[in-house]
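First comes one chain, alone, set out as C-alpha cells in the form predicted alone.
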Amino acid sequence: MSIVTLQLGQSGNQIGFEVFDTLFSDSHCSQGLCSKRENEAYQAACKERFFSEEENGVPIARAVLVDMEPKVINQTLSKASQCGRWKYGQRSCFCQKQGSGNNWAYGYSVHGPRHAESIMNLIQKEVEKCDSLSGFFIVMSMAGGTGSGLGAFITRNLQDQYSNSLKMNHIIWPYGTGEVIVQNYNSILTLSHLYRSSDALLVHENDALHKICAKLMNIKQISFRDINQVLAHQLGSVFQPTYSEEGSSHYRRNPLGDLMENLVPHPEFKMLGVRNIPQMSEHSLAYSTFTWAGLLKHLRQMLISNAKMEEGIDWQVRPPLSGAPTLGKMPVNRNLHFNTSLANLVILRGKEVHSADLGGFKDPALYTSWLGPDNAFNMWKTQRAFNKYEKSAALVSNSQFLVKPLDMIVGKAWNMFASKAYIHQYTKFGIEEEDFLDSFTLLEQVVASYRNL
C-alpha cells in the first residue's frame, strides 16, 4: 500500500526532499547485510509506498508539494533533478508568489479557502496513481503561516474528503527560543485543529535534533539541512519495510494502518513520538560496535528518563515498583520524571535481529494502569540493516514525553493572550479571540489526560 506525502510551507518541503533522500539511498544501499533475494523485496517494498515508476525508469515520489512562495519548491526541484536518482512529479506543485507572514490566521483562512481546491485536486491525482492507498503524510512546522495554517485547513479537507484514509501530521516543535514572535499562537492554533482532524501527529522538537547534531554528530556549524538528515533518518528508521509478524519473511503492507493500531489506542492520544539509537557520524561508525542488549538496555532507559538521544541519560529514574498502591506511584512519578507511556513500538533493523531480546519493554510498571503490555507493546524487525547501520533501533513511543513542552507552549500563548497582545493580527482575518479560547481548552484537556497517564 502507498503514502501520499504532502510538503507544506518552507519547513515541509525540506524536510520532505531528505525524507525521500533518504528512503531512496537506504533502499539502493549496497550494505543492507542481507540476500539479495531479500534485498531486491525490501528495495520493491519502500518504492510501491513511497515512489512510483516513470517511463524513463527514474522513480517519482509520491508527493504534493505546496508552499505560498516559489523559492523554496523550485530549489526542491532543482535538489531533486540535480540528484538523477529520483524526482518530484512535474505537477505535483503548488505556488504562489505571497506567503503567510507568520500568521496561521493568514494561511487558514486566506490561503486555504482560496487555493484547497487546487491543491485538492493535485493530491486527487497523486491519490490516483496508488494502487491502494495507506493514508497521508503531512510534513509541516507549527510556527510560521503557511505549514501550520494552510496545513491546518488541507488536513481538515483531507478528512472531509477521504475519511476512511489515515492522516499522520509530521509536526516541527519550534525551538524554545525561536525567531518568530507569535509562534506560540501559532503553535497552540495548529495543534487544536489538528487534534480534531488527524489520526496521529508525530512531533520532532528542533530543540533535541540541534542537540543530536552537536553531541552525537559533532557538527560544529549546524545547518538547517543537518538538522532535516537527522530528522530523516529517524523518520527513515521508522518508515522503512519490516516483516508483517515474527518469523515472516513478507513485508508488511500496511505501515500507516499498522503504526496507528499499535500506537494510538484512543483519540485522546495522538502525540507520537521517535527516538533511535545509535545515531553518529560516518567516521564515528567506521571505528563502533554494538550489541542488541546494550542498545536496547540505553533505548529503555531514554524512554523512561525522557531523553532524546544516549548521551546523557538520567540513570536514576526507575519505573515505580509493579503492584505498588497508585496513590504512592504518582510522587516518585514527579521527582524523579518518570515518562509513563500508553503505547510502544520497537523497530529493529539488522544482524542477528533474531537473538535481540525486548523483555524490558513488557514491563508493566512502563505503562498506564488501563493498558497491559500485552496490548501496549509491539516490535517490528528486519534483518535488513538501514542507512550503514550494523544494528539499529527506533522506538516510537505514545507517552508523557510532550507534557512540559505543550504545557509550556499553552502558558506562553495564554500570557500574551492575557494582555491581547497581536490579536488584532488575527482577528483582521477572521480568527475570533473565542477561537483562542477553544484551542486552549482543548489542549489542557491533552495536557491533563497525559498527565494523569
Given for the second form:
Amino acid sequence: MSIVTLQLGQSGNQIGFEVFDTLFSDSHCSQGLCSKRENEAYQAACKERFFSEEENGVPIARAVLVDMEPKVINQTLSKASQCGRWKYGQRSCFCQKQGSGNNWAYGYSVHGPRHAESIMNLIQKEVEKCDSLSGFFIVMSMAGGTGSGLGAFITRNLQDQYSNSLKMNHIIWPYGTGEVIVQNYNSILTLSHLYRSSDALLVHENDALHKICAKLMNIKQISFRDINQVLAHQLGSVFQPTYSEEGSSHYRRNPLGDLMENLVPHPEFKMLGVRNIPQMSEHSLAYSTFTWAGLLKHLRQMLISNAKMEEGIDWQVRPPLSGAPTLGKMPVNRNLHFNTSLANLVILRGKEVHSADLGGFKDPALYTSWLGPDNAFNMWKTQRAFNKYEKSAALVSNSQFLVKPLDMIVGKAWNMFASKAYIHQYTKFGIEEEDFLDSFTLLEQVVASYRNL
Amino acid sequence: MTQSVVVQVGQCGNQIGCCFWDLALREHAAVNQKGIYDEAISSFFRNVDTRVAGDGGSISKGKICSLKARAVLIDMEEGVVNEILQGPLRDVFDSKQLITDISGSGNNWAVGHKVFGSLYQEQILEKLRKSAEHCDCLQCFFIIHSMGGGTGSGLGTFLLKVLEDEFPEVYRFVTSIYPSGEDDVITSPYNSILAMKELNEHADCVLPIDNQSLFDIISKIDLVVNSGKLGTAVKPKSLVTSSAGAFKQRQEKPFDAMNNIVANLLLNLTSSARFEGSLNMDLNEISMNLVPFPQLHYLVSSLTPLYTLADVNIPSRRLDQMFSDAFSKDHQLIQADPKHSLYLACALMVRGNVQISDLRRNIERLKPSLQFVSWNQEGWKTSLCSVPPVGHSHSLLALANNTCVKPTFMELRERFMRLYKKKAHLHHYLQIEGMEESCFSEAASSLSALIQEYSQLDATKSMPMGDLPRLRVAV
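Could you please show the structure of the form predicted together with its partner chain, as a counterpart to the form predicted alone just displayed?
Every component of the complex follows; first up is the chain already shown.
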C-alpha cells in the first residue's frame, strides 16, 4: 500500500526532500547485510510505498508540494532533478506568489478556502496513481503561516474527502528561543485544529535535532540541511519496510494503519515521538560496533527518562515500583521525571535482529494502568540494515514526553494572549479571541490527560 | 514572488532613492551573471523592450533587454530629479514615472500636504495605478522621504493616505529621515510633528533614521580606514558607504556616503524576500512579527558590518562580533540605545554564509544583556538568506521594536513646543487653506499618546512578571 506525502510550506518542502532522498538512498544501498533477493524485496516494498514509476524508469516521489511562494519549491524541484536518481512529478506542485506572512489566520482563512480545490485535485491525482492507499503523510511546521494554517485547513479537507483513509501529520516543533515571534500562537492554533481532524501527530523538535547534530554528529556549523538529514534518518528508520509477523518473509503492507493501531489506542492521545539509536557521523560509524543488548538498554532508558538522544541520559530515573506500598520510604511525587507511556513501538533493523531481547520494554511499570504491555507494546523488525548502520533501533512512542514542551508553548502563548499583543493581526483575517480560547481549552485538556497517565 | 514599488518624495527622498537604485542594479548584476530576467530582479525592475513604443513592451522572461525601476519620483522642485534624469541612471527611469513642479514647498508641510496634495492627487493616483498594473503581485510600497522639509514631509505623508485608500492590501513601509537637533530648517519640528501624525495613522511600518547617526557612522568608518590600524586593506566594494565599483559611476557627493547606508538598509531588508535561503523572510512577515500593536510600528535599524577586511576565512569570532555590533548604540541608524531600553520584538536578518547554529549561538550569548517585554521574552524573528551583499561574505540587519525610540520622539516634541508656544512662524502654515491651529494640537496629542504608550511599556520593565493563572480543566 502506498503513502501519499503532502509537503507544506518552507519547512515541509525542505524536509520532504531529505526524507525521500534518504528513503531512496537507503533502499538502493549496497550495505544491506542481507541476501540479494531480500534486498530486492525491500527495495520493491519501499518503492511501492513512496515512489511511482515513470516511463524512462526514474522513480517519482508520491508527493504533492505546496507553498504560497515559489522560492523553496523551485529549489526543492531543482535539487531533486539534479541528483538524477529520483524526482518529483512535474505537475505535482502548487504555488502562489505571496506567502502567508507567518500568519496562521492568513494561511487558514485566506489561502485555505482560496486554494483548497486546486490542492485537493493534485492530491486526488496522486491518490489515483496508487494501487492501494495506506494514507496521507503531511509534513509541516507549526511556527510559520503556510505549513501551520494552510496545513490545518487541508488536513480538515482530507478528513472530509477521504474519511476512510488515515492521516498522519508530521510536525516540526520550533526552537524554544524564537524563530518566529508569533510561533506560540501559530502552534496552539495548529495543534488544536489538528487534534480534531488528524489521526496522529508525529513530532520532531528542532532543539532536540540540533543537539543531536552538535553532540552526536559533531557538526561544527549546523545548518538546516544537517538538521533535516537527521530527521530524515529517523523517519526512514520508522517507515522503511519491516516484516509483518514473527518469522514471516513478507513485508508489512500497511505501515500507517499498523502504526495507528499500535500507537493510538485512544483519540485523546495522539502525540507521538521518535527516538533512534545509534546516531553518529558516517566517519565514526566505521569504527563502531554495537550489541542489541546495549542499544536496547540505552533506548529503554531514553524512553523512561525522556532523553532525546543517547548521550547525557539520566540513569537515575527508574520506573515506579508496582504493587504494594513501600515500607518506610514513600517515593516522593510518583517519580516526577519518569516518563509514563501509553504505547510503544520498537523497530529493529540489521544483523542478528532475531537475537534481540525486548523484555525491558514489556515491563508493566512503564505503562499506564489501563493498558497493559500486551496491548501497549509492539515490535517490528527486519534483518536488512538501514542507512549503513549495522544495527539500528527506532522507538515510536505515545508517552508523556511532549507534556513539558506543550505546557511551555501553551504558557507562553497564554501570557502573550493576556496582553493582547499581535491579536489584531489574526482578527484581521477572521480568527477571533474565542478561537484562541477554544484552542487553549483543548490543549489544556490534552496536557492534563497526558499528565494523568 | 512579489514586487515592490518605491515612491521617493522630495529632495532627500530622491537622493536616497537614486543611491538605492544604483546599488540594486549593482547587486543584481553581481548575482545574475547570465543576464536573464528572473523573479528576483522583477521584484524591483521591469524588463522593457525599448524598441516598442508606448507603454507596452514589458517582457516577462528571457534575456534582460532594458531594466526600468519600479519607482515613482515626486518632487516639487526640479533640481534633484533633473539631475537624476541627466545622470548615469537616466535609462532606469521613465519620464512617465515623475511628478515635478518648479516652485518647491518652501519647507512648509502645509504647502506639501494641502496645496500640492490636492493639486497633484489625480496625477499621483494615475502614476501609482500604472506602476501597480505593471506588477504581477504587488506586495509593498516603499516610501522614502525626510520629515523636516516641506515636500517629502507634507506630500510624502499625503501619499500615505492615498495609498491606504487605493491599495489597502499593499504594505506601506516608510523610511523617514528625521531632523537632528542642529537642523538648519527652523520649522523642521513643525513639519516633523505634522508628518508624524500621518505616519502614526497610515503607515504599516516606519524605519526612522537621523542624519546625525549616519554622520557618526561615516566618521567612524573613515577613522578606522584611515588610521592604518587595520593590518590588511579594507576589501574594495565592501564599504557600505561607497558606490565604488557601482554599476554606473556616479559623481560622489557629500551626502552620498550617508545615503548609501540607507540604500543598503533597504536592500538588506528585502534580500530574504528576493533571494533564496534556508529560512526565508518575506516582507509581510516583518509587520506580522514586529508590530504587536498597530500604533507601535517604529523600528530601529542597525546594519553590520560596515566594511570587510580582506580576510578570506572569517573566524567565527569575527562573525560573533558582527552580532555584537548590531546591538551597540554606535551602529543604530537613529540616536538610540536599544540595549538599555525595552525590546518588544527583534528581527535578525542575516545574509551570506551563516548557518542556524551561528544564529542561535549569538542569540543565546546576547540575550542575557537585553531586556524583552514580559509577554515576549523570546521575541526573536530570524532569517537566513544565502546571497551576501556585494563585497561582503555576510551581513546582518537588525530591526528592533524597542522603547528606545521614545527619547527621539520626546526631543522632537520638545523642539516643537518651544516654537509653538511662541507661535513662531505659525502664520506660514495657517495661511494655507485647510490648516488650522487644531491641526497642530491634534498632531501634538497624537505624538504624546504614542510616547505615553512607550512609557507604559517601560514601566513594566522592572516588574517581574509571574506566570498568569492558566485555564483549569476538569479531567
